[in-house]
Structures are given as structure tokens and as C-alpha cells.
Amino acid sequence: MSGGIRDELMWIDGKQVPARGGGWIDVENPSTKSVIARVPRGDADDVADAVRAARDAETAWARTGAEERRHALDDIADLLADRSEAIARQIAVENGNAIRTQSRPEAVRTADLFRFAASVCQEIKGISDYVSAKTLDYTRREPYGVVGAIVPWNSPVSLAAQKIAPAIATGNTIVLKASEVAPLGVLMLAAACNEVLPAGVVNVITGFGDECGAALVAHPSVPKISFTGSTSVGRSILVAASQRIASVSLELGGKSAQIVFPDIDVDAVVPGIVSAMRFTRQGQSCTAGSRLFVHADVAPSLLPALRTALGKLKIGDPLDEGTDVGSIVSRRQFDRVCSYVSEAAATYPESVYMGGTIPATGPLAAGYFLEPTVFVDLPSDARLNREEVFGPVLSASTWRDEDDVLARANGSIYGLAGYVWCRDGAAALRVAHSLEAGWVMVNQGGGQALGHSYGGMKQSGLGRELSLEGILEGFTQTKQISVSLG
């Protein structure tokens, strides 16, 4: 403990440990701007310890039978389910996500992720192929060994589970770096894993990206890197990993389009648009549908209905069951989002439709709160239209020609998600097939389910991990065996 602030420790080789260098990082509650805990400031030495532990454990874990691994993941899921409310409250406090709309569903999903990965354990299969009557030819799917994983702060625990559960289900061990902004829930996840698994199978370290994450990416004994985060950091990871030909999967940023056709029911679609924009997660999601293209015939009724719906959202204390929208995660992110809003409002004041106001008084002034913000008819080349804001900021515009709106929707370096709102099935599928995105929802703002393929096109990512096929491709490698029968 330091001045009443609790100290949390990393998990390396089945033990809770501080950083070798003795450094600490403060963890803040963004809804109050108060420090609530400290975590170790890990560096290359701590990474080396964690990788060594993972390497020592990898052979025995890879040889553990599929049924035994399945039971282990199910046991972890049981622990996570029992602790889901505590995990949910921790997520709400450290990253500002409202407990009812975001943090509690995330905690529940984390346990479900382990149950889903458990079901994969006995589906790790190769194929046999006929090449010659004189040989027996078949393939095996084998684990990489040590997986190095890095996760962000926006859905910290479920994203960590999306790395840990598939990695260990397929026989790998793992070293995961949690975000220094929101590491506490991830350390609770690590505790559950280490209650069940042999020492060294799951290691979780904390630290800054340049001191800790970079060392993990560069480590010669980590043949697989799995990263979720910004496109800019993803590019640097891809460059660094290429120096040693490590396998890399990347789930990166997005600037996702929502396309609304004129045949929709406004009252039915507006809640979905709000959901797709992830307003109840403060827009802090890579799948946020932050570019809204509304057909000109329906815009006069849809935009006012959207303003009304957003105005009804309650912004406030993430632990309050009545809160819909919590706080932005940190001062750095808050300042970044506000800079986009202030720049667009100053350059195109006529485009401000609603929001953009930073609370100066009252309880919301005590935290990093920003009300839902909507701009209308910003130029396509406006920075807010081109770059990922990662905040509660939506840019809306109108369209009439389908080819034109598709060109505008696809005119982005990103290609993670897309949303189509349309009653005409043929038109909806035509547009869904034409969107340059790895994950497209039709007439739903959420819809992501365990087992779905999930990942990006263009600069939104590389590879898939969440589906059965994605887990096998992402966390195993194929070995060809050919046996002479002559």
C-alpha cells in the first residue's frame, strides 16, 4: 500500500510479483479523477521472466490432453461467473464504463468466452490427403508455444479473455500485457486462471507500451504476437515482428459506416443506430459506427428522433444502476476527443447538430465526461470524418445514390465494421456484400456472437481469432506429415 492506495501485482510463473525495477504506475478512476491503485511498471527484465516461465510450462501444457484442457477452461469460467459482479464493478471504476450497460455484460461475456474456448479444445484437427498409394499423408495443428498478447483499455477483461482462452485451449502458454490505463480487472482474470492452471501457463504483466510491450514483441522466444489496439501501434508491431518473422494477428481501429435506407421504420432503427455508435460505451469501441449516411428522404425525421434519443441517455457515475453513459477513460483520451470536437466546431460551426459541451459545473465536472455529440454534413475530408476519434462523436450526412454512398462509405483507410439499415432484403445484402469491412451487421447495432468471424480489412487488421476457424488459424500452425508405406 502507498498512502491508502492499494498495490496490485503482476502474475509471473504462478506467483504475484512486483516489477524488478521497483517502479509503479498509478491507476485512476476517470469518473472522479482520483488514483485508486498502483500496478508494477514492468520492463524488458519482467518480460524476460514471464517468457521464461511460459517457455518452461509450454511443453507439458501442449501435451495435456484436450479433455483435461477443456475441464480447466470450464473451471476458470465457473470462477469468473462467481466473481462476475466484482469484476464488473472493477471495470466500471477503472475505465468508466457504466456497470449496467457495459461493465456487467463484459464480465458475463468473459466467462462465456472461456466456455466457448473450452468447446474448441476437442476440435483441433488436421486432415488426411491422398497423394500416393505408397504414402500416408496428413496434417497436424500444433500450438506455437508462447503467445505474446497486448490488449487495450476499452473492454479490458473480455479482450484479454479473447487472447488467453483461445491460446491455452489450443495448447499454447501466454504472456499478456494489460493496458496500464485499465489493468485491475485483467489481473483479477489472471488470478482465476492461475488458481486452476499450472504455473507459467498464463502470465500477465503491466507496464507502458514502449518499456514493456515493445520488449514482448521483440522477444525471440515469442513466435506469435496477438495485438488489439490502434492502427498506428499495430503498424509498429507489424514492423518489429517482421524483423524476426513472428506470426502476427492484429485487430485495429475503425471508422465504420452506417447506411440508412429510406424504407426503414425510424422508431425501430434509431435505438440500433445509438447502439452501433456505442454511445453507451462513450464511443470507445473500434466497431463504433461513427459515420452515419442517412438517405435524404428519411433524414428530416430520423435526425430529430436521434437527437431526442441521445438526449434521454443518463450520463453519470458508472456504478449507478441508472447510468447509461459513463466517463471517457483518461485525461489523455478525454483531451484527444475534445480536440477533435473543438476543431470541427470551430472550422464548421454550422455542422454542430448537438452536444460537444464539456460540463464545467456539477458532478460531471469532476470526471472525464462528454455528452453525445453529433455533427451534420461535415466535408468528407474533415479530420473528424477521416480519423478514428474513439469518443461519443457521430458524423451524419445524407445520400441519394447507392453507388455514391458506397464509394463514400468505402473511402476510408479502415475496414473493420459496417451497418446496413434497410427493409429491402436484396438491397440490404447488396450493400452488405459491397462494404469493405470484415464484420457487417444488417438491421442490428450489436449482434456480435461467440463463434462469429471477427476482424478487419485494409488498415483495420490482419487475421481472425474469435471463430472456431479463427482460433485454429490464429493460435496453431500446420505441420505436414508424410509416411512412406513402401
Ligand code: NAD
Contents of the next structure:
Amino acid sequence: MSGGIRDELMWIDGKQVPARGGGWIDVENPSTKSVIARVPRGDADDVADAVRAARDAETAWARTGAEERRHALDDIADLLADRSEAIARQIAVENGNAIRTQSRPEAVRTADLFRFAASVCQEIKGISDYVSAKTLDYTRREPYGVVGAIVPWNSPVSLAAQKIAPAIATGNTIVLKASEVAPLGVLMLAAACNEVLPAGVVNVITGFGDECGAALVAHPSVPKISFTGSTSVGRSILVAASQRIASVSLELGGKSAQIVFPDIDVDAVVPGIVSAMRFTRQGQSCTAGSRLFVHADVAPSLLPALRTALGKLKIGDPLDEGTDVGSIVSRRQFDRVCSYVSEAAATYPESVYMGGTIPATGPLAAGYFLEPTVFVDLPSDARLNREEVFGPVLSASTWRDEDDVLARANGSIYGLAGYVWCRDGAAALRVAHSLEAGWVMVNQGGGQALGHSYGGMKQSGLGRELSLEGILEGFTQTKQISVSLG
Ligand code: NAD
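Show the form predicted together with this ligand, please, because up to now only the form predicted alone has appeared in this conversation.
Full assembly next; the chain just shown is listed first.
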């Protein structure tokens, strides 16, 4: 403890440790703007310790039987399920996501991710290939060894589980760097893993990206980097990893389109649009459908219905069960989102459809709260239409021609998700197939299901990790064995 603020420690080699350099990073509750804890400011020395521990544990873990691994992952899932309410409250307090709508579902999903990965342990299969009657030829799916993983703050615990569970299910050990903005729930996840697993299999470190994350990416004993975060940092990681030809998976940013056809039932679709824009997560989702293209015939009824629905969302204390929308994660992110809103509102005042006012007084000024904000008919090249805002800000416009709306929807450097709202099945699938995105939803706006293939096209990412195939692709490498039978 330091002045009433609790200190949390990293997990390296089965032990809780501070940073070698003695530095700390403050963790803030964004709904009150108060510091609640400190975590170690890890750097290259701590990365070296964690990688050494992961290497020492690597051979024994890779040799465990599939059933033993499955039981271990199931045991971790049991611990996470028992602690899920505590984890949910921790997420709500450190990243501002409302407990009922976001943090609790995230904690539940974290345990589910371990159960899903447990089921993969016994699906690690190669093939037997025929070359000649005189040889035996087959492939093995082998772990990389040490996986280096880096995660962001927006679903901190489930995104960490999305790296840890598949990595260890496939026989790797892992060093994961939590986001400096929301590391506390991830450290609870690390504790559960370390209660079950041998020392060094799961190491979780904390620190800033340039000091700690970059050292992990550069470490010569980390053959696989699995990164989730922004496209700009992902680009720098790809460059750094290329220096030593490390394998890289990237799950990056998005600017996803929602396309609404005129044949929809407005009342049925509006809640789906709100969900797809992730308004109850303050829009802080890589898959947020932040560009809404509404057919001109339905826009006059849909946009007012959307405004009414958004007006009913309760914004406030993330721990209040009645709250729908919590706070933005940090001052930095809040300032960033507000700068997009202020710039668009000042440049195109006629486009402000709702929200857009940054609360300076009243209860919403106590934290980093921002009302759902909608702009209409911003020019396509407006910054807010091109760049990922990662906040509760939707840009709506109208369309009449299918080819034209597809060109506008695909006119982005990103290609993560897409949403089609349409009753005509043929048109819906035609558009779904034409959208340049790794994941397209038709007439639904929820999150990814376990087992889904998930990942980005274009500058939204590289590789797939979530499905059985993705886990095998992302966390194993193939070896051919060729045996003479002569
Ligand atoms: P960010 O890229 O700033 O940081 C992500 C992580 O990378 C953090 O742990 C950070 O410390 C680390 N980092 C920063 N600089 C680094 C460097 N030079 N070397 C190594 N590591 C470094 O992203 P953020 O603000 O934490 O998260 C928001 C972004 O994440 C958004 O762009 C969002 O779209 C993206 N995201 C993508 C997915 C997906 O599945 N595609 C999921 C969630 C979030």
C-alpha cells in the first residue's frame, strides 16, 4: 500500500514480483478520476526475467498430455467462474464499463474462453500424407515455445484470456503484457492461472508499451507475437518482428459499416444498431459499427427512433446495476474522443444530430462520461468518417444505390466487421459477401461467439485466433516428419 492506494504485483515464474527498476504506474477509476492502485512499471529487465521463466517451463509444458492440459484449463475456468463477480467489479472500476451490460458478461466469457480452449487440447491433429509405400509421412502441430502477447484495455480480461487460454492449450508458455490503463483484472486472471499451472507457464507483466511491450516484441527467445491493439502500434510491431522473422498475429482497429435496407422493421432493428455500435461500451470496441448507412426511404423513421432509444440509455456509475453506459476509460482517451467530436461539431455544425456536448458540470463531469453522439451527413472524407474514434460517436448517412453504398462502406483502410440489416435474404447475403471485412453480421449486432472465426482484413489485422482453426493457425507451427520404412 502507498498512501491508501493498493499495490498489485506482476506474475513471473509463479511468483508475484515488483519491477526490478522499482517504478510504478498509477491505475485510475475513470468514473471518479481517482487513483485506485499502482502496478509495477516493468521494462526490458522484467521482460527478460519473464521470458527466461517461460523458456524454463516450455519443454515440460509442451510434453504434458492433452488430457492433463484440458483438466488444467478446466480447473482455471472453475476458479474464474467462482471469482467472476469480483473480476467483473474490478473491470468496472478500472475501465469504466458498466457492470450489468459489460463487465459481468466479460467476466463470464473469460471463464467460458478457458472451457472452450480446454476442448481444443484434444483436437491438435496433424495429417498422414502419402508419398510412397516405402515411407511414412505425417505432420505434427507443435507449439512455438514462448508466446509474447500484448493486449489493450477495452475488454482487458477477456482479451487476455483470448491469448493465454489458446496459447497454453496448444502447449506453449506465455508472457503477456497487460495494458497499463487496465491491468488489475488481468492480474486476477494471472493469479488463477498460477494457482493451477506449473511456475513459468503463464507470466503476466505490466508496463508501458514503449518500455515493456517493445522489449517483449524484440526479445530473441519469443518466436511468436500475438498483439491486440491499435493499427498504428500493430504496424510498428510488424516492423520490429520482421527484424528477427518472428511470427505475428495482429488484431487491430476498425471503422465498421452498418448498412440498413428499406425493407426492415425499424422497431426491431434499432436495438441491434445500438448494440452493433457498442454504445453500452461507450463505443470502445474494435468491432463498433461506427458508420451507419441508412437507405433514404427509411431514414426519416429510423433516425428519430434511434435518437429516442439512445436517449433512454442511463449513463453513470459503472457499479450501479441500473446503468447502461459507463465512462470512457481514461483522460487520454476522453480527450481524444472529445477532440473528434469538437472538431466535427465546429466544422459541420449542421451535422450534429444528437449529443456532442461535453459535460462540464453535473454528475457526468465527475468522470470521463460522454453522451451517445450521432452526426448525420458528414462528408465522406471528414476525419470522423475515416479514423477510428473508439468512443460513443456514430456517423450516419443515407444511400439509394447498392453499388454506391458498398463502395462507400469499403472505402476505408479498415476491414474488421460489418453489419447488414435487410429482410431480403438474397440482397443481405450479396452485400455480406461484398463487404471487405473479416466478420459480417446479418440482422444481428451482438459480439463474437466462441468458435467463430474472427480477425481483420486490410489494416484491421493479420491472422485468426478465436476458432479451433484460428487457435491451431495462431499458436502452433507445422512440422513434416518423413520416415524411411526400407
Ligand atoms: P494501443 O495500440 O495503444 O495499445 C495496445 C497495447 O500495446 C497496450 O498494452 C500498450 O501498452 C501496447 N503498446 C503500445 N505501444 C507499444 C509498442 N511500441 N510496442 C509494444 N507494445 C506497445 O491500443 P489501446 O488504446 O490499448 O486499445 C485500443 C485499440 O485496440 C483500438 O484501436 C481497438 O480497435 C484495438 N482493439 C482491437 C481488437 C481486435 O480484436 N481487433 C480488440 C480490442 C481492441
